[in-house]
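Given next, in C-alpha cells, is a single chain: the form predicted on its own.
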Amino acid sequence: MKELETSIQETPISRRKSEHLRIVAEMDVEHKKSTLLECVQLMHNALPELDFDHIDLSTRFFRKEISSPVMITSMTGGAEFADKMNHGLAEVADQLNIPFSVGSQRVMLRHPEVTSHFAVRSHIPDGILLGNIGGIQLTEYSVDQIAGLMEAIDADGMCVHLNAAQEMIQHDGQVTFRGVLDGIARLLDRLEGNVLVKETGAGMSPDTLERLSSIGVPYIDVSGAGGTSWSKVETYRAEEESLAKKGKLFSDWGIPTAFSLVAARKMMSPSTGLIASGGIRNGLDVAKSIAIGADVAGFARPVLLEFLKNGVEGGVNWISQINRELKTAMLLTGSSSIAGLKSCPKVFTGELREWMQPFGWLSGE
C-alpha cells in the first residue's frame, strides 16, 4: 500500500511507526488464539415484541452521549500516513458520534513539530477524543509533560497503553517496567480521573485488574488475545534471529478477550467503564461483549483496513454494518436498549468455563 511507504519525519520512532502501520495493514498479524466469545451464547427470544427501527444503541461514555457502544481505538502513530489516518478516522467517528483515540503520542515528546498529526479536534468537534501514551513513558516523563500531550490536542482524556509483551520482542524495547502503576496513579490525580488504561492485545488478568482497581482507574480497555498480536508484528521487524525466534514463541501469548472482560467486571468497581477489544470483528461480538460486562466495544485494525481501501466512507459504512448486526442481536434477545442487553440471559460454554472455574465465577458457585 503506497500510502504507507513514506515518512516525513526521519527519526527512529517515526520509522518504527511507519513499519508498524505497513505490517499491520499487509501481513498476517492475527492471534491464532481465540477470543473465546464463541463460548458465550445469548439466549434467543422468539417473542421479542420489538421494532428493529426503534432499538436504541445510544449510551454514555466519558460523560458524553454516544450513538452506539462502539469505539475506534488507538493505533500506532508518528508517520506521515498516521497524520492522514488520525484525521480521517476522526471524521469517521464524528459522522457516527462514537469515540476515537489517536495513535501513540510518544513521538510528540521528542518532536513537537508533529503535533498537527494528532490535533484532530476540528474533525470531531463535539465527540469524544482521547490521547494516547505508553505506560512506560509515565516513568520517563513528568505528569505535566504527559498531561500536556492531551491538552495540546484538546482531548477529553488520555489512554495509557500497556505493551510489555510487545516491548520484549522489539529491538531496543523496554525491559524494565517498575513504577508504571505509580505513574498511572499520579496521572489520574493530574487529569482528575480522565484516564483510560488499555492493554494492546494480551488481555488483563484478575491480579492486574485488582491493582488497577486499587488506584481507582475509571476506564479499562481489556484488549485481549484473539485480535492483532503485537508480538507477531515485532517478529516481522526483528533483524536479530534470537528476537525473531522469541517473537514466534510468544506470538499467541495472552489472555482471551472474553475472560478478560468477565474478570474486569468481577474485579473492578461497578461504575468502571469497560471497553472490549482484541478480536472484536462483528456486531454479534459486540453484543456478546456487552452482555458479559463491556460498556463499549473497540475496533482498530479492521477499521484501518476499510479506511485504507475506501477512505472515510468505507470506515463509516463498515461501522454502520456493525451497528446493524448489533441491533439484530438485540432484537433476537429481546433487548430494546444497551441496558437491556447487559442483563439478557446468556450461557457460558467450553474453554471459557475452564478459565472461569478456578475463580468460582460460574453460575451457582
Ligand SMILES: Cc1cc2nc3c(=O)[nH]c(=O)nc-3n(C[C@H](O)[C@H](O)[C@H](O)COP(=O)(O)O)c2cc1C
Contents of the next structure:
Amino acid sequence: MKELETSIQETPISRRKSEHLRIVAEMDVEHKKSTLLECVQLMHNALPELDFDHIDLSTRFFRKEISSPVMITSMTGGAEFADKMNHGLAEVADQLNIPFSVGSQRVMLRHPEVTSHFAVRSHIPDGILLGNIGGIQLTEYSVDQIAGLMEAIDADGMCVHLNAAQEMIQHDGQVTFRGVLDGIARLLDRLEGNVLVKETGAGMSPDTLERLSSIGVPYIDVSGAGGTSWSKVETYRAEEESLAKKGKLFSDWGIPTAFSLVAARKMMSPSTGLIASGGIRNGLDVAKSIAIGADVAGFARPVLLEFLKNGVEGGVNWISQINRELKTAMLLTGSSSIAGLKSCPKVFTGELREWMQPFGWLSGE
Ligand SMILES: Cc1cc2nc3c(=O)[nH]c(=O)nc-3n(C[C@H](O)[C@H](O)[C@H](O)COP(=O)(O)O)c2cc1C
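Given the form predicted on its own above, produce the structure of the same protein in the form predicted together with the named molecule.
Whole complex next, starting from this chain.
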C-alpha cells in the first residue's frame, strides 16, 4: 500500500481519486445486498459430450476478437498511481487478449499534462482500449473536447459513466443531472456510435434502458448493485455527520446486477453489446451473466486488489482462474461456445422473480 501513500498529489480531483483508491483498497465497500445471480440456476447436463480443452471462450466485441468474454472496467487512480494502474492493467488485458477501459479522463480536461497516465495503447497494441468520462462532463464540455480524450489515447471507443448515487453522497458532489442523455446522443453522433454507457454499481432500470435504447446506444454496462458500493466509499470520506448519515442510509442503494441484465436484454435492441458488471466475482457469475443475456462480464475492484498485491502477474492469474471456472460451468451445461452458453437452460428463482414479475417477464423464460 506504500505506493498509494506516496501518490497523493496537488489537484483536488486527483487528491479525491487517491482517497477513493485507498478506501476501496482498505475498507469494506461491498454492497450488503447481492447481485441476485444466486437466483439464476444453470441446468446441469450429465451428458455434456464435450472435452474441456476444446471449449471455446472466444467471442467478438467492439469489432475485435477477444480470447474470453471478460473485461477490466474503468478505475480512477489518483495522480501517480493512475499512471501505474492504467499501464499495468493494460498489460494484464493484453496478455489475456481482453478489453481494458481506463479510469475517468476528466482530469485531462484541465490538466492535459497527465495524458501519459492514460496513454496505454503501446501496452495493448491490438486489443480493445476504451476511454472514460462522466455523463455530467458531457453537459460541461463540448463534444469535440470529449472526443479529443479518446483520440489522445488512440482508444477504440469512449465509456460514459453515470454515477448519480455517488455524487449525492460525495462532499461537493454534482447535484445537477439535466442534459446527460442529450450529451450522450451528441457524443454518439460525433464518435459514430463508438460509445459505451455504464453505471458505476447502482444498476439500470427498464426505464433508463429504454431511454438509452431510444437514442441508439450500442454498448451498455449495467454495473449493478451487489459489488463495489460508491455510496459506501463516499460515506468513509464524509466529514460532516449529516453526509455520513445520508451515506449509510443509501449504502445499499441500487438495482441488482442480475435484474439489470435481464432488463437490458428485454429493453435494448438485440444487437446491443451488453456488459455485466457490479459484483462479478467468479467464473460462475460470468457464466450466469452470459446465460441471461450479457456478451461480456466486467470486474473492477477484485482486479485492482490483485494488482495491488501481486502486480500484473496477480491480475493475469486472477482472471485466468475466472476463465477456468467459466469453462467448467460451460462443460457442465453442455456449452461448447459462448453462443451455446447464451442459450443453455436456466431457472429463475427467489427475489429475482419478484423483480421480474411486475414487468411480465416470467413467462417464456
Ligand atoms: C477504484 C475504483 C475506481 C473507479 N473509477 C471509475 C471511473 O473512473 N469511471 C467509471 O466509469 N467507473 C469507475 N469505477 C466503477 C467500476 O468501473 C465498476 O462499475 C464498479 O466498481 C462495479 O464493479 P465491481 O463490483 O467489480 O467493483 C471505479 C471502481 C473502482 C473500484
